[in-house]
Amino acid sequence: MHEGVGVVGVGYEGFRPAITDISTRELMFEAASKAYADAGVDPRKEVGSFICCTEDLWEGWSITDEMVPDQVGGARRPVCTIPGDGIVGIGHAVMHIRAGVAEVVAVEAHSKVADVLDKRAVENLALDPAFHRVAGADADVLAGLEMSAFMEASGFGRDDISRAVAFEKRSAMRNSRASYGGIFGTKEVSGADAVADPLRRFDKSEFAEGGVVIVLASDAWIRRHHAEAVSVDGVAWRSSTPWQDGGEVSFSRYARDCFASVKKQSGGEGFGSFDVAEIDDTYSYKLLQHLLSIGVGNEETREYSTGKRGNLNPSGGSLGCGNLIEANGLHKVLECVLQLRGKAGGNQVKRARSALSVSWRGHPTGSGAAIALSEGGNGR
C-alpha cells in the first residue's frame, strides 16, 4: 500500500470568457498533453488510471464521459467519471494510488460553458422540481437569498463584502489566467446593478472556459523516477444540507467538516499555518462564509479577505478568474501547485511552502472539498 502521493504534473488550457478556436475535446487534449509533458510520462504506458470530473447537466448530451478517453490518452484503459468537483476527483486518485490500483493517475476537469445557450435554464433544471424549479429560481436567486440571510446571521455588512470583491479583482490583475480583474472601489461594487438583491453584479463570478489536468503519483514512483513533486498531505469531501432545505447560513457545514478532516490528515494547526490559500468565492459572500466555517474569526476574516493578513486567493479567485463550474476545484489546486513550485508569475507568494484549497460545487448543493498541499522536494 502506497502511503504518500504527490502531484507530478499540471497542464491547463484556455482560461478565457469564451474559447472559440478549439472544441471541448481539443481543450481537454491540450491540457492533458501539457500535463503529461510536465510530468514526463507517456499516458499510454505509465498512467494506470484516468479520472474525469464532468456531468451531463452542463455538457448538453447524455453519457458525455464516453467522449473522454481518446482526449486524455485513456483509450482502452481504466477511465472513471466523477460527477462533481475536481478536488473530489483528486481524492479518488489518491485512493486509487493508495489501494495499489495504479501508481500514476491523471485527473481532468473542464468548462466549455460558453457553448451553453441558456445557462439559467440549466441551473433551474438542477433545482428541486416541487418547490424551487417551479418558482423559476436559479443559482443567482438562491445566492441572493442566502447572502441576505448570511449577512443578518454573521454581522458582516455590505461594505465588508465589497472590500473583499475589490481586493480579489485587484489581485487578478497580476494573474495571466484571470479574465475578470479590475480596479474597483467599495462604493462601485456596492452600487453595481442588482442581480438578486442584495447580490450585485460584481458579487457573482462570471463564467469562464478552461481545462485542467493534474497528474499524481505514488511516493515510490516519484523516488524511482527522481521526479519533482508537490505532496498531497490531506484531501476530503463532504455534503451537508443546503441552506434552502434547512441548512446553516452563518457557516458551511461541508467546509467545516472537510477542513477538520484535512487538518487531521496533514497535522496542520489551523488556517493560519498555511502559507497560501485558494478558497471558494463563486459568490463574494461565500468567501467570508467559508473562512468562518474553517475556524477563522470575524475580524480575522475581514483582514484575510482584504489582503491585510496572509495570502488569500492570490490568483484573484473565481471572482477574478471566472467560474469554471466542475473545473473550479482543479483550478484552485493548479494555482496552489504553481505557488509551491515558485512558478505562479506575477501573483507569486514569497516562500510558499504549504497551501490549502477549499471548493464548493455551487447552488443548489451543500457539497464541498478541501486539499492540503506542501512543497514536496524531489526524488533526485
Contents of the next structure:
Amino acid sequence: MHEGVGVVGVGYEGFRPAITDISTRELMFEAASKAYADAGVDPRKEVGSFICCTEDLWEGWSITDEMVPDQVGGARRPVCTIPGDGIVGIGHAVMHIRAGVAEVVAVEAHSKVADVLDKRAVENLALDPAFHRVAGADADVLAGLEMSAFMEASGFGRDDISRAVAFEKRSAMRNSRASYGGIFGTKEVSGADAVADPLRRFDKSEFAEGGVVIVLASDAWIRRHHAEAVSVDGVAWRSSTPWQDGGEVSFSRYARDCFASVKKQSGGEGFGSFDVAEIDDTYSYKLLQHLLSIGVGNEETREYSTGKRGNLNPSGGSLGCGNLIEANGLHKVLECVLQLRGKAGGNQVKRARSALSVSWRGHPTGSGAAIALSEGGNGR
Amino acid sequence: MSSKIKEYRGTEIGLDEVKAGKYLFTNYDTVLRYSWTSGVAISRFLSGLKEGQLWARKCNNCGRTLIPPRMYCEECYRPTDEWVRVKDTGTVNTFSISYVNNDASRRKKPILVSVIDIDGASPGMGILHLLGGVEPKKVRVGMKVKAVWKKKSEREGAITDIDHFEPA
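Output the form predicted together with the partner chain next; the form predicted on its own has already been displayed.
First the chain shown before, then all remaining chains and molecules of the complex.
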C-alpha cells in the first residue's frame, strides 16, 4: 500500500498577458510565499524538497536550475529542476514523498514568456533540424496539419470546434485568472483570421504569464498537523512518438495512457465520474482530441465541450486563461484544488468532490500528464 | 594524446574536406532575443547606477544588507524591509587576471576581473566588476578600491555605468 499524498497549499501570482512590474524571481517568490502561507509551513524548515519545472530556452538562462533555490525557499536545500510540465513535477514530488526523501515537497512552475522576444524561434528549436525545420513548419503549422487530420478522422467539423472555443471563452469571463475571456458566436470563431488553416485565430491559446506553486505532503504529515488537504489519487505522465514522426493523429496516446493509469491508481471509473475536469486546450481541437482519447464518446464530447454535460474547464482553460507553457499543468491543478475547496469564485462548480487534470507539453511533443484529485480521502 | 599512445585509429576529418561538403552536417542558424523584466529590486538598483549611487536591501530579521538587492531574503524567506544606500567603495574579495575574451579568443593585454565586497553591505555581499588603474602584479585580495563612474551623460542604468574599480 502506497502512502497517500495530498495537496496542502497552493499559491499563484500573475495570470496576465505580460507582467511588467516584477521579475521572474520576484514572481516565483510571490507565488511560493502564498503557497507556504496557505499550507502553514516554513519552507526553510519543513519543506524537504523543492521541484521547479522550467526550460532554459524559455528562461533565456543556461542551467536555470542554479537560479531557482533562493526565491522558493530552497537555498542550500534539496532542489531539482525538471524541464517539463508542472504535473510531471507533482509526479516527482509524489515519488519523493513515497520514497521517504521528504515529507513535504513544493512544486513550482511559471511562465515569463513575454520576456522572450523570439518565441517562434524557441518553439522552432524543438523541431527536428534534419526533417522538420523546413520553411514555415512551425508549431502552429504542425497544429494546422494535426487539426486537419483530426477533423477528417474524428468527424468533428469546424462549427463543433468553434462551439467549444466559444464555451471556453465564455467560462473565462467568470475567472479572475483569465485574460482572454470573451463572448463570441460560433460564426465569429469559425470566420476568424486563418493562422494555418484550418487553425484559426481563436483556436490557439495566447501566451500569458504567471507563477503557480503547489505544496504536497504525506498522509502522515497531514494527520500530524491536522491539515486540510486535497488528496492526490493518481498521477501519471507519458511521452509518446509525436504524430509527425509516426504517431497517431486521431487521438493522443499519451492522454489515453495517462488517464488509464490515474484511473487505475484512483480506483475510479470513466471520465464522467469526475465532478470537474481541466483538460488541455492549448489548441481548440486538442481539447476534443484529448476527450476522445480518454474514452469519451463523440456525442458526449460535443456535450462536455459546450457545457451541456458535466463541468469541463470551468476556468476557461488555456483558451481563456492563456498558454502558461510549463505552468499549464499546475494551473489546471490549481483550478481543480480551488474547486475541491469550494473557493473557485465565480466559476465554482457545485458539490465538486473529485477532479481530473490532463496536460500536454505542446507541439511538437507527444508528451502529456494527468492527475486525479479528490477532497479529503486517504483517511483524512 | 597519451605518451603511450602514438596514434589513434580512425580517419581524420580535415577542415578542407568539411568545407568541400565531403561530410554531411545539419546546420541551423537562429536568433534568440530576450528582454527580461528587471523587477522591483533590480530596477531600483539600475536607476541608482544612473545617478552614481549604489542601493542595497536590508533584511531586518537577520540584519543582512544585500547587494545586488533583492526583495526577499533567501535565508529568512521573507520580504526584505528597506532600501539602504551603500558606499561606492569596497574590498577585493577575489580576482582573476584574464587573458581571454567572452568568445574565448586570446587577449594580449589582460583584464582584471574581481568580486568586490561593497562597504556598507554585509560580508560576502559584492558585485562582479573590472579593476583598473593598477598593475596586475599589484592586485591583492583585501585591497581597498573605489568605483570609477562614467560621466553622467554616458550612464544608461547598467552595471557598466561603473567603468571599473581602482585602488582607493
